[in-house]
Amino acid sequence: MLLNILIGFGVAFFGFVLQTSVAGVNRKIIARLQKRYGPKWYQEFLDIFKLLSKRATSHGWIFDFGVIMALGGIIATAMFMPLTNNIVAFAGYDNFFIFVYLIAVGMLGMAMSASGSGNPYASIGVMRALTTMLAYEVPFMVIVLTIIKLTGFSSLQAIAIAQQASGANWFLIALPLGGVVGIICLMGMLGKKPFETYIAPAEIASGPMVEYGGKQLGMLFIMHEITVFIEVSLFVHLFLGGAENIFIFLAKYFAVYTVVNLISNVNGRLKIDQVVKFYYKWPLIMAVTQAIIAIYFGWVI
């Protein structure tokens, strides 16, 4: 047990080392196509650590507590996250539904500690943030239902090598409409635009986020990073099968981030009633649609 865990903190670790390189990288590659240089890639690892360096301001202990359970929350649920076939911290135990609630606990201690900043925009952020998970969630765990009711599997690990098998596709492929739900909605999980609403930072001063400095702000920056390392696996799990062996996990993972980020620099902002009404219309159309054909009609490329 005590070598899954250290295991499992491994995982995070890697987590948050790759996903901060890539992002540096992608900060890189769209400073470029903007014909400017960028900053360095591994701005992002110097202003962490600068950030760890700093005293914080606190608002009380809930303020205090809700950054740790926050940064807390995330960690254990990335310690579940198989990297390739054979490297999972916990096996057996790398279930879809395991995930789904424990990234929740990691994004009520961020509303938490957010709302008991006692600062209006915070307020307003949190509750653009989690209007917008409900809105993203419901198209995406139609798909992903549809995924587990194909594969008779809720274990990423085992709905990987399922598309692996012989004659198999990726989902992505072989449920068209619901890999563009599925890269829909992971544009939503990331926060990018169009639906970068509960950030929003030229009206609402940065979201959730504004009332946070020093090494508070550092936790929260290392929580979002281990939170896309998440989401980004996900998306490689279910959709892509996953990774026989770490270099083609890396391949994939930096391909969806980029793909993502590059979509994501030439779209605009929509307003959250927007992103609600937007994802309740054709994604859900979609997903709804990918799920009668796969499997009332079994329909599947």
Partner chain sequence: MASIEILILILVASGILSYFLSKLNTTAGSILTIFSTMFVFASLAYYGFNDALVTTVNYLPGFSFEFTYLGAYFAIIVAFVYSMVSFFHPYFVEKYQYKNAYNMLFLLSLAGVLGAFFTDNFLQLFFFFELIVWTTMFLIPLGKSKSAAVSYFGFSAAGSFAMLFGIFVMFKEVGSFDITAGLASLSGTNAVLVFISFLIAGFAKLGVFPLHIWLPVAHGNAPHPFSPVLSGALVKLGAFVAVLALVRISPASSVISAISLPYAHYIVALLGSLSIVFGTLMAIREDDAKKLLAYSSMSHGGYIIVAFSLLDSVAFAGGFYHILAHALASAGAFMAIAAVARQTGTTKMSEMGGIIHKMPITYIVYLVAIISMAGIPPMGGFISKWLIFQAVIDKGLIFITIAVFFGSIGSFLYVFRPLAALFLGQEFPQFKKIKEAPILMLLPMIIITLLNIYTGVLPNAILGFINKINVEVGYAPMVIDSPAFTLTGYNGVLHPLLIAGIFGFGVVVAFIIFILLKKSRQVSLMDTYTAANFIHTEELLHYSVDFYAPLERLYEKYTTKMTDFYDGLANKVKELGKLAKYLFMSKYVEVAIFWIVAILAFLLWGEL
Contents of the next structure:
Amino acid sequence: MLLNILIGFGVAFFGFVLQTSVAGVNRKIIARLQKRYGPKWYQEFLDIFKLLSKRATSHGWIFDFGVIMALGGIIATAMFMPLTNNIVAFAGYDNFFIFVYLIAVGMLGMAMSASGSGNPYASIGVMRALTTMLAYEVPFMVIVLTIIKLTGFSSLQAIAIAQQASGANWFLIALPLGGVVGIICLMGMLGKKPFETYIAPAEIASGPMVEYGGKQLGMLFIMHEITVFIEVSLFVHLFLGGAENIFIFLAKYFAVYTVVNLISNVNGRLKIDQVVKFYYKWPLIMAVTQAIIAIYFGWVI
Amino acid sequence: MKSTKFTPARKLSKEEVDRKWWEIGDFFRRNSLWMLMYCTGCCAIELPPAMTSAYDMERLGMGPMATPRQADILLISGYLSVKSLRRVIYTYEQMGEPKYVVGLGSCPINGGIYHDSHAVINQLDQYIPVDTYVAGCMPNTESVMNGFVDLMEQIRNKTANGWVKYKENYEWYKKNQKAALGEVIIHDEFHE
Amino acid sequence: MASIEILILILVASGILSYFLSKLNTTAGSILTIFSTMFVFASLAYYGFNDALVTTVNYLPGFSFEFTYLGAYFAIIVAFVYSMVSFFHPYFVEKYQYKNAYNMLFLLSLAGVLGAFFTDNFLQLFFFFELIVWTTMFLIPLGKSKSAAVSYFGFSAAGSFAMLFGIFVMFKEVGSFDITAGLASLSGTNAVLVFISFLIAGFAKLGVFPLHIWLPVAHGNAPHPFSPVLSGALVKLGAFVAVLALVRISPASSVISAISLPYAHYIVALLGSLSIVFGTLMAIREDDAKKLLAYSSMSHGGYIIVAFSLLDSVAFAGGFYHILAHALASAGAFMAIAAVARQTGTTKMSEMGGIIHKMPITYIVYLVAIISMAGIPPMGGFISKWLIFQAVIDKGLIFITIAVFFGSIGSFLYVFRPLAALFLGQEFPQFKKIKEAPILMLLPMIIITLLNIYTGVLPNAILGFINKINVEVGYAPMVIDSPAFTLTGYNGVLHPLLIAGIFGFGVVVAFIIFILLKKSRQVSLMDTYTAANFIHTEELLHYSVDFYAPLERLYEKYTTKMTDFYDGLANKVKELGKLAKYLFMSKYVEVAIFWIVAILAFLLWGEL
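Next up, the form predicted together with its partner chain. The previous block was the form predicted alone.
Zooming out: every chain and molecule, the one shown earlier first.
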């Protein structure tokens, strides 16, 4: 059991280092697209450590406690994530629903501490984050329902191994409509434009992060990096067939994050009711159609 | 013959440990400066060229941030009227330490072209401590970038201590602020 | 006391005794209530878990009781909620208009509950049902409004009479009022009629769409210590009747082969999912904290109906566990709001703010309760929702999946609103002097919080008991404890103790990172980012009115459709009555005599 906990903590730490580096490299790629040089590839690390070294202001015990609960919840979620077919801390217990709901604990902690700062912009930002979550979760859950029904497992590692079996395709190809819905919902989950409503720096002064500085903001940045790691890995295991060894995992991870980042960089930001209306129109219709086709007619590529 | 007695390493005193901590912090702080997007006067027009493709500020690690709690640099870009000075002082006191102030243009130095106006202050240094000035009316974008690099050099040499000076000479700053403004935090926000 | 009948008699006797005792001193009457409910709960729990409850009847003629695991499970949960809530009575009862009768009605309704869950005869079930409805009907108007009782009684009476109709149809076919034997031998159209009428009774008591209008009115306007009982305990009566209808009557219609469910059960599941969606949407708009929790009860009632209509042993386990988890979470949340209402005098969220700084323990109680209500690990609500998800996904029901997940995510929205608008945010100056709730009110709230955590971390003891209920109603028991401390669903294994343990480990790691860094500078709440504007009034910086305004704007045109429908129905019945009065009872005597003669002639036509 102790070995499992250490492997889990190693996975969480590896995820943090991986995502921070990939985010830095992506900033350089976007800068080159815009004909400028861009920051160093380890710039995100410098940002986080600079924040951890400043003296911050605090508004009471709930302000600090919420941040601790948020970071703790996300580290706990990352410890369950499988990396490859062989590296997983708690084999058989990495249920899909644990990831979705433990991320919700993290978000609840951050929401509690943001509202506890007393700034109305923070509460508005949390309201927009929750409304966006209501929008993108439902089509995503319908697609995951299809995947779980087709493979018969809800453990991430088992779904990944089922796609690697000979004769089976990745679910991005086998369920094409579902793959498109998956990418759109991934963009909502990561909070990338056009669904970046909950931060919206120009409109609501960066939303929930308005009163944070110093170590609380640094811990929230760490939480954000690990959350992005969990969500992109979720997509890699569910739709791209997992990975047999670590290099294939790194390649697939980098490809997914870069593609999503490139799409989001050419879009503007939607309003919050436009986000809800968007997700409940075409993504939901495509997801339900895909589910009916795959479950009741059995037409899987 | 040299003594072979083992001499243990000298234990660091509390100030030295604190200083070493600040030194490591200085490397991170000078390579990742975040500025508050607070544009007080005309010199703010020099910021968009500094942020975009020609004179890319992001390769120095700098970037804009939305609120004073998150930012490191307070950029006073241009002249400060009496009304704006009250808000600038409130914002400066809300920022987290260590914090730096950069004065763009000639107006923070000696009043610039508004030096004889009744509603504009002349010397910013009397009211909040300034670390770097960039002279010009308005300065070239290359001068602005030069000013930022200068601030990073000052952080490396540990001479960017405006925030320490503010804490140590707090009464002197408050006396100057009261003499110029009357009261800093006003209670009737609709009639100044 | 090991005998059910003695327990009921003790409750009736202490009810009458507390009436006379309250005339002398109200607090003494409330303390008697506390002792008698605790005694009843302790005996039920001790003898019920050891299968040692005695069912012989010595004193009440014509009554007969039967011990079933199903009835025992419901009765223990309801008795627990009653006994915890009774601790609130010494602080609240003085302010009501008929304070002497409050405790008596409370104890009599608990006696009715015990009788209803342990009976084996349908007429007795109807008698105890009506006893509960009548005693609670007199308790509700002691709160804010008297018309709430009318709405509550109207829907409950409609449910009770539908159940009576179903009982008589069953008696006509089978010949006896016995519960188990009678329901098992129904067939044909009689089965469908009894199914529908029992479902109407169950829906009316549970507050499921389309019979949900009375829920926000009754729960929102009931006296503050009675709302936890209404929402946590009394709606479970409806769940009991629904279980009788859905599970015990052999399939009442033909089966859809693609999903292996009968038509009737699929339609019931659809009604349950509509209840989930509408309850969530209406709760998101509410400003009054108690009405919001009432709509949340409607949504959870929908979950229970969906779980029981799936005819699957994992779904049944999920439904029974959800009854327990929802009772605890709802009681905890309502009790926290009652404590706040006692200290501040209002339950509207737009008038309060920053209560956490003066009542931190109440905040923790409310936080744990809503984490369980939203179905987030490591609390009990996650276990039941996971089991329901397993069953729904295994059967491949797409539209019910959409509703179930929508309700699950939507519940984050409406449970967060009291947290942000009522407990957090800016402190209002008129509430700067309030104090924490008294220790006797904190004690039951802390017990319920600990139980919320226990049901989420170590569920296998309770699931073992639920497996016995599964076997009793004729379905296979769920697989638990293989390996130890885990639950096995259809496509995955859940280890709740591991999740809670790793969550604790993560929080410890985050805490260590936090402690090692520089200490923060403490500032007051009003020293916040306002783009450097100087603001000195707290109301301008507190965000609580129209919290979810952009989302509400998308559907606010459709929110009164059901109440308008029922108002229209009531108007049509009144018009029918006026028509009958005009035709048959006009002021001329000759018209009445004409109609009497005509009807008699029509009825006797064949005889002449």
